[in-house]
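Listed next as structure tokens is one chain, alone, in the form predicted on its own.
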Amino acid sequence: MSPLLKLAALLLPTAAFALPSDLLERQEGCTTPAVGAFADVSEKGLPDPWKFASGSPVATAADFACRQAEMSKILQQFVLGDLPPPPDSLTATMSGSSMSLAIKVGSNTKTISVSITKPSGGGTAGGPALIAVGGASIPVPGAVGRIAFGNDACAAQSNPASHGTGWFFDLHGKTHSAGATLAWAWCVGRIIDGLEQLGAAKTGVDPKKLAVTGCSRNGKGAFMVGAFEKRIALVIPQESGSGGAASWRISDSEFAKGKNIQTAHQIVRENAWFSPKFTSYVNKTDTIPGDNHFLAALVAPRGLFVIENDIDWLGPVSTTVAMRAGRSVYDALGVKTNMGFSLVGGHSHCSFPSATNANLLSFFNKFLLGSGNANDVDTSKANVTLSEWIGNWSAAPRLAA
């Protein structure tokens, strides 16, 4: 079953949201344009994710699978770039604490080796582990495992001129269009189908027990992980800011504003993180037809806990309209508190505070350890009218019971 059936599945638990097998079947191949299809549009506001780009609405949960689809075209055809397939071929082995991967695609063939720490208590069946993308700022329950990615490695995020360089880019070539944070994506990807090969029993990690996270610059990459690898049942971004969990569009607002706040236009001139197709929009992000909540709504129904802070840089009145409007997409799913948005300010960048701890265990509780619910968070000080940027939406569909 695809990851988009699967969904549909999920969001529909009850006979009267049932969907007959032969609407399953069409579902399977949805009618998506590729990326490069999507025309500009003129949209001060958040664009709408209850519309499809046709301007047809999203009324079913097939429906919202494949404007997930269409979402995740746009913001490859915009700004991140093109996300490659899996790899033509993947051989894992473990050795002691090390899982080795030799990836092949097409003549290029790459070998890396990643660092697990095995979860306590996991046995044949193995335990839940959080991959930390340049390492963790979070505190992480001891039931636990750590599986380390040296993102850098993947893709380097040194400077501009630094796209192209990485074992990425060994494999696609130096000239693929994927920024540095989706390519995190693609290599988080090739760690999971190593675990999948190789078992629980062996690397003492269960591969449907996952959690991401990463802070600042590696919060984004956490969050592009999570909204494009499906495989991971928890995501959380800390202090990700522009290009994670603020918009573009309300950042750019702000700077208007004379606010101190990373805008598209300043980002692109600091590092590799987008893809070199977005140089062309970052003087007019309201012409690209999605935003940063199409992040949350790719995680979605998944979990995810959004850690942010009040630093201008991060623009929080940009992430608490952009990730309030991602809760409203997980509303609309039934699965409301799947989503906690935690903005504690008053501490310095990737200073994981103390008040959000209860929190964030919550959704360690929930999504890896299975025991209880996560908290209904939404914690911001930011004023913010969230109707100035989401008013001009369709009614979003009530999709579960």
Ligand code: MCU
The other form holds:
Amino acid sequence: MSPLLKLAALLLPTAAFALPSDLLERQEGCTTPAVGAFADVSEKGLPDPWKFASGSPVATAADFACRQAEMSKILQQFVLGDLPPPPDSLTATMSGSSMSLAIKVGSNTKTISVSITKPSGGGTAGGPALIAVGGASIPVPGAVGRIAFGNDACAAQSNPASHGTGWFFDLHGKTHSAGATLAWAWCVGRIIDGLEQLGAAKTGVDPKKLAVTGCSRNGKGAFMVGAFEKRIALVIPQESGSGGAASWRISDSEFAKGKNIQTAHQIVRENAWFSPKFTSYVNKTDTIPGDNHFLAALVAPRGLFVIENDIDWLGPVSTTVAMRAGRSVYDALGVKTNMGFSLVGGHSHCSFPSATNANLLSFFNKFLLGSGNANDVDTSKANVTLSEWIGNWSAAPRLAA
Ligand code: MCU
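Please supply the corresponding structure for the form predicted together with this ligand (the preceding block corresponds to the form predicted on its own).
Time for the whole complex; same chain goes first.
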């Protein structure tokens, strides 16, 4: 912790938390435990978004913003690894359709280039654009530009041993705790820094009108980018399954029932998507004081359209429960339709079903193109009992987003 944060923590009231002051951080107007300071729990159900780790209730919109800071840190501590602060310096230049970013962290430097297809008709104010994590497999309205994010170059996803490879790790060190999906969120943040620095007249893009998408492993990434990078207006994770829209706990429960479903204990043996810190929790996911409905709660109240499939491996029951739990958070914020959950099966992995076109378009229209309302979307036919998983939550407050 920086000396300034330490001083702030010392000066702030700590009564709500039974933690030593050096384990508290002042952030976004809140005093929250630091990453590393959260205790293990023993919770079969999904952790309650309406209760702080200290046990205090989340009663106001300001409380919820603070709980979001906690949820972010919990996921970092147990699953994702640490999200570093912005770099020490970043210099962006534009040449044709290519944006170059010279980035410095400590004594490490890296220059990367990003390809931008400018939106049509944006004028000097710029237009909306979709950041595609490794590519997009959804229909995109013509007026929306494209930004290609080469996520594998930022943090590799070949196998568990590829942790530490990529320009994120060149800047932060090979042993940095971030798993690939969180590293991608940091790298996308640098693309947005570049867009902001250059301005719409040069890039053609309005940085306040950004969406992110990706499918499957890159859908996990799109969800993480949206959850940890607040400058994204619309988040569209597609068929992210385990580690994305699915809940670790519910996937374990489905596995115990004999389903062919991806679990935490399998996923860390397959790839480097999550932090090495996660490994000690993959056989006891009920001790983590968070789960993946927190991802939706972190995107809230911004636009979120979660696309899933009925493929067993992705966990249709798990994604349906976790994302309905997420929608209940949006509901409490008075913006239920800002989040849609679309599980339409009967098609191959990452092929977009045309039956979903109109619902997806309603999200582009509302959050990027400024017209109309998002449709009220919950299309899953999975047979689930939400109360089994969130029945122990405190009564949701009514908060204005
Ligand atoms: C759903 O995303 C992954 C899945 O987590 C992996 O287990 C599997 O190997 O690959 C999926 C994927 O990325 O497919 C393209």
